[in-house]
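A single chain, nothing else alongside it, follows as structure tokens in the form predicted on its own.
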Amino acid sequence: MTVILEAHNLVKSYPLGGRSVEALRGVSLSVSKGEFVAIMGSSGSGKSTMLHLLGGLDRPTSGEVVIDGVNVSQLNDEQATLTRRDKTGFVFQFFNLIPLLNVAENVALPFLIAGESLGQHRQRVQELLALVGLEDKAAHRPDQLSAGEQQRVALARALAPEPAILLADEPTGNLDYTTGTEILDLIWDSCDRLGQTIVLVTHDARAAAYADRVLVVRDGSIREEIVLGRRRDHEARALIARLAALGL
């Protein structure tokens, strides 16, 4: 399969307190194209220090990540900057709706900063709202939507330039149970039928266990792998979960 992301040998440390503190300590991945992997670990793990590199909205203190044959860390501000956006998509926990551009000027967004118009892309805002079960709120504001619906805009703005990656931290995290298995749901989704390829961080087995493969943080450095593989029982899924949670 084509490898579509690669980190090696990543290391991120802050000062503190006049000496320097490692976030994370050597990390080497790779990441398929088509395939859905989760980091799971605590908080403090280094789970979305690693996410914000593997996206570059940060950068690595040594080491290197490579996003769709590009080498992001070879890369100047500027250059980072459009890499970033023509071949990443992020989705956060908290939305980051633009509050006074309806539904589908929030999707477009990516469109928007590209210098291209809502027009040029209404079809494919459509074919987004629709593939999250919002077609019928484009005009709406986010703050007419639900935090759930919020998260769906969120979900298809990130779509929208069709990325090579799709990175989501801790996107349930705001959500209640129910809200939150249908987000991991449309995400699942658009992996099963877009083949979009996604990382997602989390803190949650049952977030974890939509994985095709769950890799588990700790002090800043891979310690397990786990392989779930593409399922669609979602029963097996929460089973997986629950075992998880148990630590078993």
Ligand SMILES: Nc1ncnc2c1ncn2[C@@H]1O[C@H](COP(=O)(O)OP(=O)(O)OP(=O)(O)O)[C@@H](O)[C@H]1O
Given for the second form:
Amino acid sequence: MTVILEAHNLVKSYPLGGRSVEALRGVSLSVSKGEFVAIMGSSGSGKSTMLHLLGGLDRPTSGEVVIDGVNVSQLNDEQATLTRRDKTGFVFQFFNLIPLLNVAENVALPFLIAGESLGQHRQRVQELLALVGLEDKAAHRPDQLSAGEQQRVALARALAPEPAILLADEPTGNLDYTTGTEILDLIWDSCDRLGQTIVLVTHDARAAAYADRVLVVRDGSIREEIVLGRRRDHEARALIARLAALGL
Amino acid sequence: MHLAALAWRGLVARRLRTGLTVLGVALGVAVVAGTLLANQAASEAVERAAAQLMGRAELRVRAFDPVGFSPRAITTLRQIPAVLGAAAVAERRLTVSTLPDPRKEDVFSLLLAIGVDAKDEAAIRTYDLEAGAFLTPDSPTDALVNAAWARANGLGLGDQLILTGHREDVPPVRIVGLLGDLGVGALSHGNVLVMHRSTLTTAFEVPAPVTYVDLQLAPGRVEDVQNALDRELTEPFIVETAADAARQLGRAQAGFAGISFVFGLIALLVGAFLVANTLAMTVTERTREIGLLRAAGATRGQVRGLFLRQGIVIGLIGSVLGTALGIGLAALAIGFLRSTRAVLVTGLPLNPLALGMALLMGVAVTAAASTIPAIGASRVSPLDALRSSRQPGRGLWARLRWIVVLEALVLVIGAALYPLERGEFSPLAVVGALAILVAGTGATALLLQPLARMVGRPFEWFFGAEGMLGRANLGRDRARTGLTVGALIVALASVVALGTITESARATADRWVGSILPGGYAIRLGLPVEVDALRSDFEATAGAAVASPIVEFPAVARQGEAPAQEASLAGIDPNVFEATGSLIFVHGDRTTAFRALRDGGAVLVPEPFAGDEMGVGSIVWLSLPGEEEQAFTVAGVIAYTLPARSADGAILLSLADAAERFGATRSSLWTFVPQDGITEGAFQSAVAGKAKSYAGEAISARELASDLGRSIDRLIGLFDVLALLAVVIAALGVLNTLAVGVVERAREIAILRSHGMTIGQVQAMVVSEAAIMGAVGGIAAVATGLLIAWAIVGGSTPRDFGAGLALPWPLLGSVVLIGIGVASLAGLYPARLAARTPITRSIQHFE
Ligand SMILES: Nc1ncnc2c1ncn2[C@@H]1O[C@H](COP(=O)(O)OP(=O)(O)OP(=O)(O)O)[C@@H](O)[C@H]1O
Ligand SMILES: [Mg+2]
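The block above covers the form predicted on its own; next, return the form predicted together with the ligand.
Next comes the full complex, this chain leading.
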């Protein structure tokens, strides 16, 4: 199995009123190509901070991140941005879409940013919209979509450039159970059918149960690694039991 | 803590925005204060100049006859009871030169020589001297010149000047005093030489005529003296009072006050846009917060009060700052005006009334502008606190409606304060122009989308996705963009209108000069000379086809039952004027009119003199004082005529009528028509040579027109600076709007960045947003500005803008470029702000 994402001893501290707060205290991990990894933890444990560092959105105070062979912790902003453009796709909890662009344009955003046109990628955009079941809403504007539909568009957009890794931070946090499940099914499908590597941040065990492997974070470090393996039923009970045993 | 403290905290929390708005208001108020002070300086200068020109004299008795008063008449004047002092003044034009000096180039200059009797003069007038002393009776060769003229020619106290004339043995005069720029020193644009009347008389074969005598009277005896004049003075005369003199001077300055005031208003208008927009943005941004306040029990009135307080604080600080800035601006403007001599000004007057008025207008306009967003804020419902996303608010029209009300208010204030009685343009044209300005701005806000889409194309092509996003951002809050672009339009449109009006005035000046100088060349002599004495010599000028005199003389004109008034007549050769295509007829047929002139008993009257009553076929009664009236038929009304002492200009009749009916046979103005095929340069130097041999001044239509054009340009230059200040204020608005937009869109920018948009791309997006605003503003400003110019030019008399609308093409192009450039420059800071948007934090905290 080729390793596509590696983190070595990541430390992130924020200055706070003269002192500093350590959000991450030495995190190391590695993710293989095609793997689905979930990061779990309670609020304030450092999940988002970790995801931002893994995606090259922010720089660690110390330690390094290697995405698909590129050490992003050593790059300047311009280089880091271009790496992101090539290798990562993001889905956030809410307000992922640019309100000024319609659905198709939002999906094509990575191409537009790269200086290409929607016309050049019409085919791909159609495929992606079909993948998330929104073929007929291509011309809609974000504010004409439900929250679930918005997240599907965000997912389609994150998948558009065929990124090395898809990073999602609580993508279902704002959705009801059924809608959330639909999104998670789509994410899992992309992993299982298309071999997309996925890192998912969540505090919900039922969402984490989609993953092959769950990393449990507490106080800025990884406390536990739970290997679930690829399962079609996404059964959460086993995971919940393990977590309960850990006192979570 | 009181709730009101929130108003203050709101301002402090958004330091950049508050600072920019205060600066905008300050600049607007500065322009108002500056123009008010400059106007004050101009009107004080008129008063002081009038006071200095008349001195202690209450009456000026002017000789009607160009030959001036005889010595006997002067004695008669002195002997009238209640006349305490009389100062006789002789005038003529002459050429002076410096003594030959191998080290320096000789100075040749045509000056208005004023001959005075030192003792009498000193009793009547105190001269404003920059250096040296006034003439003393015992040194007859002393003279005074304008200090600025002396400096320009490298001369100073003690230097000598030769009077060029027909006599060989005239000793040079010595400069003993340098005159300041007010009063006598300002006559003839500072080309003036004050000397002893006795010396002036003996220096030339023809003595300089005594053109007027100023009388100092015992208190309360004006009427007695006027009666005595009618009885005892046998030579024809005209009486002027000190008030008349002041009025005449003031008329020349009137236009300046009106126009500069309009520019003050425009700057303030743009400032009002800025305030309204800034507070409106704050309201949108804080909708949720306001909703929370309302939910917690704050009344509508309290919310409104919060925003009104913010507006008033901005207005107060801005106005105080602006008034101070305005003093500086006025100092610069006054210095500039003094250097151009286009308008008489004194030193900087710190008039508390003008300063107070600027301050008050600043606060009032800001307060008015802030009521709009304040009312908007008071309409926020407590439910808005719960909504997940901000609503950009009600319809576009609902928001713009208030702006229209605000602009109307500014218009009304402006119209009320406009110095009406002094204005040169009709107040209707000014108000109309401002109305077009506001309407054009409003229309642009409505047409913003399609306009921006059109104008944005090249930017999208150039910047790709960034350009497209930049353009799309403009449509996000159309009222906000509309206001921002609107301010830009107001400012740039005034630049366009100004440029177009200037161009039209210049074209008119060309036409004017061309139409009254047949052949395009002329010689002005120092004194009127018998026509027949010079004709053969002038006709012999190399390359001249025709040399034709213009016989100018004063007369009295009466029409119908109206009282007779002073008028200026000029005898012309109808054949020469007809053959050269001179004169522009407003009424009457050209051929018929010239035939009537040749036949005799007919006149051509200038349009302002004709007014509404007089037309072709009307009868005008003309006479010399004390002589019988003669009837003349109006054969035509002409657009332009020769300038003359009377404000309307000269009434034209034939040379034959002038000689036979009025005995007028002396001329100081000769026009020259070149032969076919002679080059312009050769003819010009031939005429110049001839002029020099008679100590006269050579005039060419081309030079005269370009002189006029230059003086128009210089004055307009000042207004351009004022208009550009308004552009700067508008640019502050662009900066403000974009900066707020960037802060509001932090999350969106973060998402773009997380998907691989580089810092450079983010900056390009913001700058292209700014540039599109600038381009839309520039294009709309060209349209609006042309419309304004069209209204003003169309609404004015044909005498001012007879040549119609002339388009300054290079200016129109550069206004669009200025718009793009200024807006892009203003976009740089927001672009930096956008580039610095922290990705992770902006994603976490969505608001
Ligand atoms: N910009 C910052 N400045 C200071 N402290 C920060 C900053 N960002 C995060 N932190 C702190 O770092 C810690 C980890 O934050 P993080 O957002 O990663 O938590 P999380 O696990 O994503 O929580 P949640 O489930 O609520 O999203 C928290 O204690 C937080 O207060
Ligand atoms: Mg988080």
